[in-house]
Amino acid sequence: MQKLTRRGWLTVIVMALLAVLPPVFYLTGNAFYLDLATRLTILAIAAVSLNLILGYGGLISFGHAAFVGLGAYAVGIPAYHWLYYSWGDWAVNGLVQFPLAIIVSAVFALLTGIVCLRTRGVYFIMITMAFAQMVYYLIVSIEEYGGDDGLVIDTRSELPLINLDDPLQLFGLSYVSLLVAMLLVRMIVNSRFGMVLQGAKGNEERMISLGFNVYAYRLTAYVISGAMAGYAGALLGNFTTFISPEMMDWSRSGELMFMVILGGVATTLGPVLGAVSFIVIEEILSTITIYWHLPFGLMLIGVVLFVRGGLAGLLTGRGGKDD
């Protein structure tokens, strides 16, 4: 049996603690640390997402935001139509919603990515960025669902044996699609097509001279990271039962880049520890004050220029990659 790395024990000391003390405040009569759990744990299902192609394909997507928001709408929709146009029960069973999230977000994410994926460096950024704008003022100008203003979802999906409407039952659904998204990424990293994928971040020409289809496997990596993160976006939307363009705007996209680098890219643990540190951080200085981003930037700054791996590096002494 192979022995643990520092790392992968504080993966464990992690997850353990994000486990057990959000239940144990809740339980206690602190219900808010519980909510703050479910969010930053949720978010962090959608920075693990981005890592996989970020951290390990090395696209840096400026729209991820819009896969998280296009899962939000596909549980939101429904939902609206159920109660105001009599749609079946259907409408609002997890089981139909949630798989819809998943798929919405992997067909834009295919439609985009035939197109993203044939450029390179900042071109990739903007489009990225282009196309999300694009879903933006698309369910802007729709004024059936709010528009700007957003919509209210008054039911939450059904699922059997859970009952989203309880904070700790939602806690742990959340918990638990992070453990099998943290699963997911390592596993596929680990494979034969992450080690290309990885093999193509680093370079490219040597993989197409070995006969590897770049496009194909970075193209397959950018729609499985959109539908985890639409994945995201519905368990988002149950948990705020309120959904706004806002959700996938452009900044919304840097706030998960910012987990992911903070974190540490092309880690297990980096965008968790990215997305807790991120809310944690935000939580503290929005109290203090207004412009609570201008010292998280120069935070963020300081991480990229003087902590290499970001804090899962710090922590474990070590820099780069996982072991």
Given for the second form:
Amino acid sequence: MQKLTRRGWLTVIVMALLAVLPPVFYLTGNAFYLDLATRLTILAIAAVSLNLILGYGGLISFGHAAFVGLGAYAVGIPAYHWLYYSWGDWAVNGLVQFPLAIIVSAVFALLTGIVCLRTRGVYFIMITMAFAQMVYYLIVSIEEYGGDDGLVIDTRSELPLINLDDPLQLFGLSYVSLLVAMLLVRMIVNSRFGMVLQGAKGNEERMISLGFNVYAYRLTAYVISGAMAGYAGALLGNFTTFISPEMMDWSRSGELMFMVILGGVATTLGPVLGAVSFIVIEEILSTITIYWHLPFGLMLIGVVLFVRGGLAGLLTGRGGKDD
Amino acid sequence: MTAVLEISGLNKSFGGIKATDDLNLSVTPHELHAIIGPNGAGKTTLISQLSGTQQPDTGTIRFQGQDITQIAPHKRAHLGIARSYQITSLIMQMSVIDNIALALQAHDGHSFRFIRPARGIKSLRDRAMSLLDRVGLADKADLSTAALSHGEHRHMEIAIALASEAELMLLDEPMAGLGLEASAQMVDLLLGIKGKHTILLIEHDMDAVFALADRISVLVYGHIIATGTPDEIRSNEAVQHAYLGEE
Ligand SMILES: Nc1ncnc2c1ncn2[C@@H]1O[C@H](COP(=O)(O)OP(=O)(O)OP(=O)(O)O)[C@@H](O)[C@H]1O
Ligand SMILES: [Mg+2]
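I have the form predicted alone already, so could you send the form predicted together with the partner chain?
Up next: the whole complex, starting with the chain shown before.
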């Protein structure tokens, strides 16, 4: 075992608090805080997945909510058919729904990535957003699944050993999923693949002339990231038991980007800190004033402009380099 | 003896500027072939077309007998063509040794490997260290690349070209911006690899060129006006008129 750095300790402490505090609140009669924690944990998974391409890959993807939304619909649509069209019980089986969510999002990432990754800079931002909006409008136009109004998920995913109707167990699954996602991304970015991804962020032309097919590596990262976000979406569907196109709106994608940037790009803990702060501050400000968007926006801009390395950098007193 | 590099009828224009003008050149195995020419003669543009980052308008490039004109740049690297950049082109956010290790990794099978930490792969690290040793940067291995001086960056460029063990090395002004002493070091370094690889060297420093080159080609307005041994080039009237005379 290597010795933990300051940032390593911060990661351990934050993750331990996140594991312990919400269940304690729940068991002492504050169910609301467990709900909040589950939501932020799920969003943190999506932020961690975005960090792979945004933070480590330097790809400013502005359509990440589409993957999350698709994952949620991969839970909601089979459940809908199970209820109204008497599809078999497999349709509400989590061992079908979760893989389906991952596959749908991965395929969508592959098909759109093939096109998006041929563009650079502002064009990349625009086209990733355009594809996400395309899915948004597609879902809006399907009356069967509630169109604009969305769809209630009547039955949560059925899983062996776990009952997702129990808020504590749903939180537990989300928390473990977040841990796995963080470790997975950490492993990937430190591997040969991750070195290529980060090298291409730093100097694409050099990486190509070294002999790397940068496009193929980025596309792979894009698909992995999309698949992870799809998984987060499946959890989110189970949490909210309600799906609507609004989940894929560009402002949702923007929020995920803010979480990553706020927390500190290209760090293991950053996206989690970002998600925690985002949800907590949003919650506090929205109880004080209905005009909370303005101070919140100003704060985000402040962090992005003035704190190098985001919150993770601020808390450990250094810039955005990972430990 | 077949040529390592055979360029015929190469043309490239930017708007009205002919950066490469009916260029023909043949480079033989293991020679150090220097290309000299005034600013804006089209030297970097030529290198870019050879490495594949720019496409010629017309003409063909053959490498070891194979027509590579249409081949993607990352594939040319695997055929055995490496380049260094006139304007330092490194991954500034990474450490010095990471830059070199990545260059080695490019030629160590594919990199769709997701599990093992790349920095723990001893073979890559050891070879990167010995390359850094060769260019005199072993003690800077763990520093951030951005923290090194311009001269040290130029040495990293060479270490990266060496890492590929490429048959053909395209070196675009390796001495650009170096002081006297650093230039002399670079000449020594190039003398050390000369004869082991085929080198196309672009250089403004005439002393270095005449000390290193087996043959020299003179590029003016995108066209090669003379090719020959250093002595032949020195005494060539057209060259003196077009280039050497005005230096
Ligand atoms: N991408 C580009 N777009 C437009 N013009 C270009 C481009 N690249 C090069 N040129 C022009 O082509 C000509 C040759 O440029 P190049 O950089 O190849 O010259 P060079 O011989 O390397 O010069 P130097 O000695 O200054 O490095 C110049 O007139 C330059 O302005
Ligand atoms: Mg040049």
